[in-house]
Amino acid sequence: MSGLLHLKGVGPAKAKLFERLDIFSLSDLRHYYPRAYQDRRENAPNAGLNPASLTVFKGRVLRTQLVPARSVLIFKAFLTDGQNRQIECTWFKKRSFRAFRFDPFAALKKDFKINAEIWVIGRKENRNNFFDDKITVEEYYPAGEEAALHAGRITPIYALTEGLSNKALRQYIYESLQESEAKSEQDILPPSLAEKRGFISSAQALRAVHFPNSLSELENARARLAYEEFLLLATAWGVKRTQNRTALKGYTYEIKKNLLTPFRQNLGFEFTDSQKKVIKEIFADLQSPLPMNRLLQGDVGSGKTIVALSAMLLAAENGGQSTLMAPTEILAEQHYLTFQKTLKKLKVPVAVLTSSTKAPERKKILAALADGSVTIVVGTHALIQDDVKFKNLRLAVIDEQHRFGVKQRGKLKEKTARLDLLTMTATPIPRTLALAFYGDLSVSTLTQLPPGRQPIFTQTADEYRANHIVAEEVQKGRQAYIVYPLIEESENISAKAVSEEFEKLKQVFPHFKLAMLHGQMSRTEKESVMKDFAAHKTDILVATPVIEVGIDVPNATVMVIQNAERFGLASLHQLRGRVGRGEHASQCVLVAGHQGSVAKERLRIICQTCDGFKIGERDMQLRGPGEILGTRQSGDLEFKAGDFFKDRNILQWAIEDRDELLKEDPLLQKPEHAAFKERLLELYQKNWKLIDLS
């Protein structure tokens, strides 16, 4: 903090504003990269950086005018630019008591003298008959030395907090770059790698990423900084992978088939070839002397749960306990009901533990886990509480892994000295990212859907059409889901709520049986609603996104998603996956309100394809990898310079160079790697506490 206080104009109050942006030092400030750029050069050759409505020009003041209005005061300046256009620039100030005591336009009058040259940045208004352009001004700078950071150049635009302007932030960052330590900013990249890839120095990259002289200089700087970010994380996971592969777990498994054989015989269906292949990979890991650390990815409905249960039964055959951790109570409860039904004839003791578990029942389950009388426990975050002890925990399965942070997954590993870990996701991870950021995991992929799966027709429609489709299907003897984003109405969120809409839908569908399901219901109520819907005692299930995963009702053929613009791609795909599970044709209907450009793109993609791999990749592009890879909660993948998709070639370089680096120096002990190792420890060990480079 003391370094920031050395900057002109920064006192304790201003330093607090910097803290909101996670800026605590001059180095943090220098590494606070722009979120965007504007090309504010005269006759800019690349206007593509700028929004269509943005105007940037340097003009000469012709005259000024004050225009009083009922609720506002208006100041106008009329300028001419170098092309003899006349441009009207406007500022608005609300009338107030202070406005009569002080002139709110005093600074403008001082700067906008006749014939003064001014840089103006603003938004175009509609053209009128008298002036070529009307501009509502956002920023202006009298031409001269002070304007050089803000206009007449490729100008950085930063994410802000209240009390800090872009103008001020640019000035502070510029000053920090003049500090002696900035000019000799330590290069952490091993010299051999920097030379191999032809990168500029760290100090050059920092100056150019904030104040580039050209677009090519900006791209070179950003590539250098992105590579550094990618290499740091890829190396961290590479070290972790090496450590995992040298730590013996002290036990192994024998395939005895006293549980696995009757389990397969009782299923009533055959595994797909893809499931057989993946089970073989998992069983090989479990029989290895090294702990398993495997990611199982597969599209919605590809049969991940049955694969995981097969692994849990192998552990049970060998006297080990297993746990499955799910992100929501309703999914945990659905898994529990499925396990109970599937394992009933095998007499494998199964329990469910969530935050809603009543104290007496919780006490009983904890005792059973501690003495080993419960073999499989399904639950939520409640499983990682300190008082949850196991007699012989051998295998942990994490469902929908992206809903859990790295630290939460690590907490589960602390339950035993050595643990086989299987994480599952329905949001497939592109191979390059898996290599880089799941460097400590092996990856298995389910590429087939079970036989008989029906394609799902997806369309957008208004509410009237959606209700008509539901009525048609229910009259044929089918069932339907109608999903709303909220439980109750909110003043702050413009979206429909399930509790209010449920009452309306009972009037819309008076001859059908409706039920409601949401996360605030008790476990008993939720189980009852789900069982009734599965048994076709109800026709329409009106719910929140709690049904996103885990519900399997083959007779349900319609999924209506209300306020679809409020859902991410992965959620839309998961919800759609609740239908198409039987022999009947199925459809998904998206009812959307006001949509921004990103929401429109999501709806377009989900209507075009049912391919989970394509959807997963586009979802990562739209939302960022932090949410997809399950690291956003701890900020571990909030990269500032790199873009996983735009920079795929740089990412590939980082993976190749990581492998070369660790092959040459596995613990980074060489002197030329000291700075890189120090930064690695600083950035990642303090957050994850997963990597030991001592």
Ligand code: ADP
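If you superpose the two forms and keep the largest set of C-alpha atoms that fall within 1.5 Å, you have the rigid core. Positions refer to the first chain, counted from 1. Every value quoted in this text rests on a predicted model; they were computed, and no experiment measured them. What changes on going to the form predicted together with adenosine-5'-diphosphate:
- Once the rigid core is used as the reference frame, the Cα position of K391 differs between the two forms by less than 2 Å.
- Once both forms are fitted on their core, a CA shift of 2 Å or more is seen for Q83 between the two forms.
- Relative to the superposed core, A107 undergoes a C-alpha shift of no less than 2 Å between the two forms.
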The other form holds:
Amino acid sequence: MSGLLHLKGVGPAKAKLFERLDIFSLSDLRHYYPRAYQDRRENAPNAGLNPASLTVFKGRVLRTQLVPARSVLIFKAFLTDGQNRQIECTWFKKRSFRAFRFDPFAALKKDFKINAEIWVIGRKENRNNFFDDKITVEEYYPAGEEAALHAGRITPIYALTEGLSNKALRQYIYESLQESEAKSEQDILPPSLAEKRGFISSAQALRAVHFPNSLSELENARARLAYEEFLLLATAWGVKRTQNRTALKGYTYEIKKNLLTPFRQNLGFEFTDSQKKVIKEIFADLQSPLPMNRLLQGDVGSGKTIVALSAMLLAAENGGQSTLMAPTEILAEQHYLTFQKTLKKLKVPVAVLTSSTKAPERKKILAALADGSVTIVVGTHALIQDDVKFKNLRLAVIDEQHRFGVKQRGKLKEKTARLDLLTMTATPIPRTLALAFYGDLSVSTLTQLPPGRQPIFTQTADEYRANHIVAEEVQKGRQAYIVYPLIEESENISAKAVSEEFEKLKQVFPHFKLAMLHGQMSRTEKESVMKDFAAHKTDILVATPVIEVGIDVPNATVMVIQNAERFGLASLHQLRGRVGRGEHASQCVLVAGHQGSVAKERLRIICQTCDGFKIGERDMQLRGPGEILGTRQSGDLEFKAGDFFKDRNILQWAIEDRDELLKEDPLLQKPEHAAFKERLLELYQKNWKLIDLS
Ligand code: ADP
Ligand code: MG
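Could you present the same protein in the form predicted together with adenosine-5'-diphosphate, rather than the form predicted on its own shown above?
Entire complex below, previous chain first.
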């Protein structure tokens, strides 16, 4: 209970109340963050008489009145808010014989002297009558120094316990912040990180989180405190991770550039800065003696493929084989075509392996993988069959990893335990973030799209209008996708539905060349349809969502999504990402049937933003935390200032900085990390036995 008893008005009894809130010291009290805030600034949007919400104003007392009634006593005060309105505040007291000699309104009378200035917080009595200026007072404070904690500001609201009011807590916390100990409370953040992220000091942040002077100050304070929390826990897990990780991969890489340089020169474009940064991170992992386990996340179209290819070429320069595994055959084929084009010039042999690879062909490829004559192999989960053996496999890349089932991921993990592993996704999900946080996973993020990309204009429209837009674009020489949903998860039925629609669409567009693509077609059929579309031999591709991932045809500028209400947000975003890949302005047209409120909200969101990370966030909110938190271990994700979901950017910073910190100083032995280490041990060694930094 150290320190608490120093506070004015706190004796052993009050201290017991604090204990109920887990507050045992002045420091605990300072770290007892508000659960919410009320905007009680004088000019706040809800200041004045607002029927819908809280009323906050500073008034001057005009007159007061005692109204006797049969069973109650009524005290009225009439105040002017300085804007020609006279506001009537009312208090009721039951008549009580016991209190006969006691004036129940003594305190009010003392405070509400004529001309006294008073802050009033209350609610309008009659919400429906605009002209009726009567309010029920919830709190009032005579203007002055003390009032400044409770009114005329963004006011903290705390989780309470009986006997401790908001008013009291504000007072005590304010006092605890005045203690000299508070002002000298050490910043535990390593100075280099605090500076890098531009954070305010810890003392400033603590003051501002309780008594912010502005919303932006509050946001800065919260960010800083959230970051500190995240960084502490992330570091605890990071230390554990290094201690767990002992398996060495047993080979080293050297950056020779005999393949990388010509690769870069032949690309026909420059890497974006973001790609350069990410490639650096990956190469650093590859050169480390420990196996890489890195997630590369980047929005649809951000150019993840050539990042992966760069890593695969580094492996090739060092005589290693690598694989790229995609969730669908179509995507595998597509990657194969791109790789073939790029790698032919570099004389790097590449093959493709899927479940529809014919037996003789398959046998040949397996032999080539086993004797090392194929360096890079692209494929689907056919790549992880037991009879697929490599001479010298070093790097496995998994594209669109979120599309793989849990089982496949498990199998993959088994197969790649001592390999360098790079997984890629356009829809970062909290699970992967959690992995980055807790597990043996590092994260790189592409934050930039290649230059010249335009936002994809997205709208809802009826079928007629959608077809009209398609026709317009095709007449301009562009191409279009029309996508139908999977029906009851069955490719079979969906294929049939698409075939029917395909026949109808041929009537709608008699002068254009249409092609169809669905999961039931043979590999060669699919391949030739894709090739023809890429070569602009066809104008309109009618498809199931098999084209959702990865397809890359820059001349395609319209994506029509039929029954858009049946798609999830992530799918809509992925599908839309098939257009807008070239120089032409592109658009996405959503044709929706009957929608529930959630579906409506999804469509609204997708029309509003093209930012995949934002969409991911909204997706989580729409699906609710239940689904996401379902598998977490209880307590792990409870933060006081931070929110694992809302503060994902800050979380990302913490993960990055944790990695940097531990790389520089694995046991936190440098003097500038002493305070941080002390707090870390205090938090996580005693209770969790999580870390050992001796
Ligand atoms: P995704 O991240 O969705 O997998 P891709 O790797 O398919 O994206 O890249 C999308 C397109 O952008 C491809 O056509 C690719 O060639 C092109 N691209 C990638 N990086 C760049 C760049 N730095 N400049 C220009 N175009 C690029
Ligand atoms: Mg891709």
